[in-house]
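As structure tokens, one chain now follows by itself in the form predicted on its own.
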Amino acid sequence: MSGTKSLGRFLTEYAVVIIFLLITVAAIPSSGLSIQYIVQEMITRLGRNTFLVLALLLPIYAGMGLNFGMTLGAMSGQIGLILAINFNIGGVEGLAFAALLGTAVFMGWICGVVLNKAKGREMVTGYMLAFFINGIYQLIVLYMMGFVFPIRSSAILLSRGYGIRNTLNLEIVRQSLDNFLMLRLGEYTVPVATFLVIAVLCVFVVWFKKTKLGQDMRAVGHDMSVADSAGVPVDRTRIIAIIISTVLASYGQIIFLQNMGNMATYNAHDQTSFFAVAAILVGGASVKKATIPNVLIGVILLHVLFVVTPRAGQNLFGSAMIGEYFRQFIGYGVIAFSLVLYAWRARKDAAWSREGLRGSSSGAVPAAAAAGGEGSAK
């Protein structure tokens, strides 16, 4: 019986990792895509995406779940980005320029407040504080700029003088970070330095985890009223760990771009939180649990199957639409799934709890009985 509930333990712990081992296991011959190519792209996405997703880590340790307001890091970075193009300041230097500017504090404690006033609904405030500031984005950057802001390049401006074009050219700033130490391994190319900033946030949120902040924010995501029985500062803790993710995004949001080499100025924040959060999802993170393993998984799991099915439906069905269709309902899906799915690990858990409390009281049962027969017997 302990043998079942155990597989019973591990299946619905990594439902989502499995199902989606085996969806692109099967996606994969479809494709016709060779593995050379595969792990080539796999590699560049890895460092294109894995500082995003390392980003949510801080917010589920805190017990706030998954941080859709992310979205506001990610906005803040590509401003920095605007500014950077705007001087004309590129390479390396540009992308550090785009970092400061683009440094979210301000953001993240405006999260951080909006959600201390909706605990228990922090993701869902978070999605829609995300909406909010985005009309506050689209104003400044479709009006604001050029008109109010002066911008110098006019070759970034619309043609009626003030806004910021629908897409932006990041040549000066392309692949800077990516190419500053590329390595070439046989048929493949790594963004040496790109990883080592990646490893460089591992590490990082290793140490944290250790530190009194880290330790108090573990103390937070499992309990808030001992926390605050124990002189946890609760919201304190709670605004730091936002304000921490949101600017981590907005450093990922620039990795990222920099990698893409251009950057649609109204909407490339719009699916940022979605399929960061799809990522870990994949990994076998939940709501409250999350590793770095997860998030390295996630990514993989989760591009690997953005990658090989476009062309699956493509030789399939005919048309590779069919495969952009099926990456939307993955990202969303995945999302609504495991959440789904944690809601029944849950009450799962809290039912084999119970049925091990009955076991063990029913166990103390006959020992008292059987320790009473042997007084009355002496």
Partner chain sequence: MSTEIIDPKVATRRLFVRSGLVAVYFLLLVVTFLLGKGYTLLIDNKDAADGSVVAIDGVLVSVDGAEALELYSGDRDATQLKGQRHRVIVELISDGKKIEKSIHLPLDTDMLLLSVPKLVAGIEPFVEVFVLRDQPRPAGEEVGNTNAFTSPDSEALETVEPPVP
Given for the second form:
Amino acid sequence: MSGTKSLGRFLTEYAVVIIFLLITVAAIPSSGLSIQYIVQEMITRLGRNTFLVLALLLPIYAGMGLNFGMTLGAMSGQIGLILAINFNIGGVEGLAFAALLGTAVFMGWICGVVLNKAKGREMVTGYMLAFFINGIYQLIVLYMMGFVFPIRSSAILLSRGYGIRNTLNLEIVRQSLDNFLMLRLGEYTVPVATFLVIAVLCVFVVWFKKTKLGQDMRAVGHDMSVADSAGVPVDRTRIIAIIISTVLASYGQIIFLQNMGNMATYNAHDQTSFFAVAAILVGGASVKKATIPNVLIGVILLHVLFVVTPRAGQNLFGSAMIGEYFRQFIGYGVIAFSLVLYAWRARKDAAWSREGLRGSSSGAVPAAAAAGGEGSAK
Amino acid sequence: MRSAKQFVTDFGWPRIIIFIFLVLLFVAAPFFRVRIDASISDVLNRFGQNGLFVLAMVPMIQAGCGLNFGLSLGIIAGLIGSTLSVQFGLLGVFGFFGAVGLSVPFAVFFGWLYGLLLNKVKGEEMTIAMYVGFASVMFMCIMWLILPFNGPTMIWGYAGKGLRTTITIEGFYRHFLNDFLAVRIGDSFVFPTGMLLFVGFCAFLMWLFLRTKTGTAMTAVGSNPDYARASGISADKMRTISVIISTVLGAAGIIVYQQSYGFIQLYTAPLAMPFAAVAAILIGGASVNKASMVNVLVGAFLFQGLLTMTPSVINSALQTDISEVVRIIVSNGIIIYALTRKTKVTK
Amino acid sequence: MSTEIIDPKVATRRLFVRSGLVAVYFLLLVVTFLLGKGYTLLIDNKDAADGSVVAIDGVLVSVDGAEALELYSGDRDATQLKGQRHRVIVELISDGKKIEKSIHLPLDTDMLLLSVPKLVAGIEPFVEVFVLRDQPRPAGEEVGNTNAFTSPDSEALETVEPPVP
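With the form predicted on its own in hand, show me what the form predicted in complex with the partner chain looks like.
Next comes the full complex, this chain leading.
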């Protein structure tokens, strides 16, 4: 009996991954793309996207759900890049300059303060906050840069004399991190430096979880009131989690954009949180539990599908638009499905522990519910 | 003095600022050669177009399901109804009510499924609603491409299949409500009597419904779940009913919108519509778990007033196109404000 | 955190460490700025407008040990540089004479012109700020975020083109 139960557990735990794997495997042959092409695309896209997705980890540990407010970090990264281009700072130094500029710290602090006022609905609030800050970002970049804030390079300004142009050419920093250490492995090229940066971040995350602050974060994530009575400064810890996430997201966006080589000044951050959240969920993470392997698996699975669907749509239905809509549908659908699955399971676990069916632990009900999703993975 | 203070805290500073801002816009309008009568006519028209969407927020807020970010489901039902109506060639009164009639079964069905889903995920409704809405819109994008519609005005001419992004309803039911008893004063002021009557009638029905036995039970589920449980009300049933009503209103809302706008907008058009409705009812003074008819009417008027007046006045005053940014900041700011407000009734 | 009683010694040390970190942070910012500052250096081998020097027929110019540019009378070439300090080596093809100069570029500009004849003749300054005449810009570019997705309700009546009946 426990065997079937654990199988059921396994299936619900990894339902998203399994379904996704099936769709992807089914779509690859009909796309007609060669395996070599897909592998090379995956290497490029892992380098481009992984950092952004890793930025989601800490708020999940702190029990704040998926940080849709990471878009704030993306916008900060873009402001950094605009200024790097403005001062004509090229190469890896330009990227470092953009990253160090640190608008993200302030943005993260705003996000943390706002989310602390919306405990229990962080995700939807973060999502709306991203929209709101998008308005502020446009106000600054489109109307105040070159008008209130001096911009020395007229090449990046709109012809009307203020506001940054719609597309920014990142020529001077283009792929400078990727090309810093490019390795040729047979027919594949691997941007080693980018992967090293990602590896350093992974090590940081692993190390951070073991620090006092990291432990506090987990405690807050399990149960805020218990953490509070244990002397953990709950609000402060949550704000720090969001600040770190936002700063990492700004680095992630800088890495993403240096790989792309062009920046749509007013649209580049639109889909950032959508792709990152979809990726981490596809990798088998939930609102309460996420690991580094989840991130890597998720990025690969999601992007294989993204690469093959337009072609598959073209070949199967004679319309590339169908593939395009399909991949958007899959992205949104995966997010909705994982959120539903998680919320549904958390409620069921809570109901179980209320009825005393699960164990004899005398722990608080919400703590058990929160730990439900947590413990089952181990 | 105290009551004024109380009023301010209840209503909230952001709303008062928005209200004053709107009044200032109207005062300033003549100085920038913006015609007041045309503006008011425009505001009334947009009020009517969007009124039902805002109204659709009420039942779910009252039943404790939060803001309906998944209104797109209702809009999709309405789009199915209206495309079917055009496909069958229904004209005028038949066209309009045909579209509504055809969309209601879909809306009830979608709403029922959606309600069942939301009952499974209490506490996370809003985020999930948002993504369920997005996913359904994307799913329907595929459907619009492959469903076998064949009205010549509806499909892409060169491909011979797949619905157009915008379908004209000229000659079907365009301005059916707008022109009903419409009062025209001068050349730029039109009072869309029929549409406003229809919206008012729906709001009145909602007002009545909230006072029936089912309506009060629904409110009880949202505002006082313990009491509701004690008196034997099935929370899940009430919530499902509220979601169905909301979805049906969304469906009717998009058809009212279309008859005034003149086109059926398909594909990704419904993606952003729920946000405007959410912002409107919040500007009207509703909170995440309490909304009234006054909130609907005031909210729809203030929000649409803002949408109409900022482009015309600000743009001619500052000679820039900054109004779009003002709109983004105001409408999303008010949603943030409502979401971060300490709610008195906690579930 | 606030309720914790902190030993004043620890507090002072903490303050020092933190302000040190902030200083290091800003130092890094400045270092990346200085190291990454990009320039376009035009290497010019033409007669000076005032006739003080004349172009040299056939020189090899190498900046920071990069592959040498071969310039004849009236030639002009450009090279991309990063950072303020650079070493220029000019070699005359005629007699193989080598001149080595170190240049320091100002921060407030992006494009400079190095006059090879002046450098060879030893006239300072041989590097001047070069001002580009107005470049043509692409006309009719769109302004702002036109994505309806981040802009709820941007159905803007006037921007939707009426479909063909």
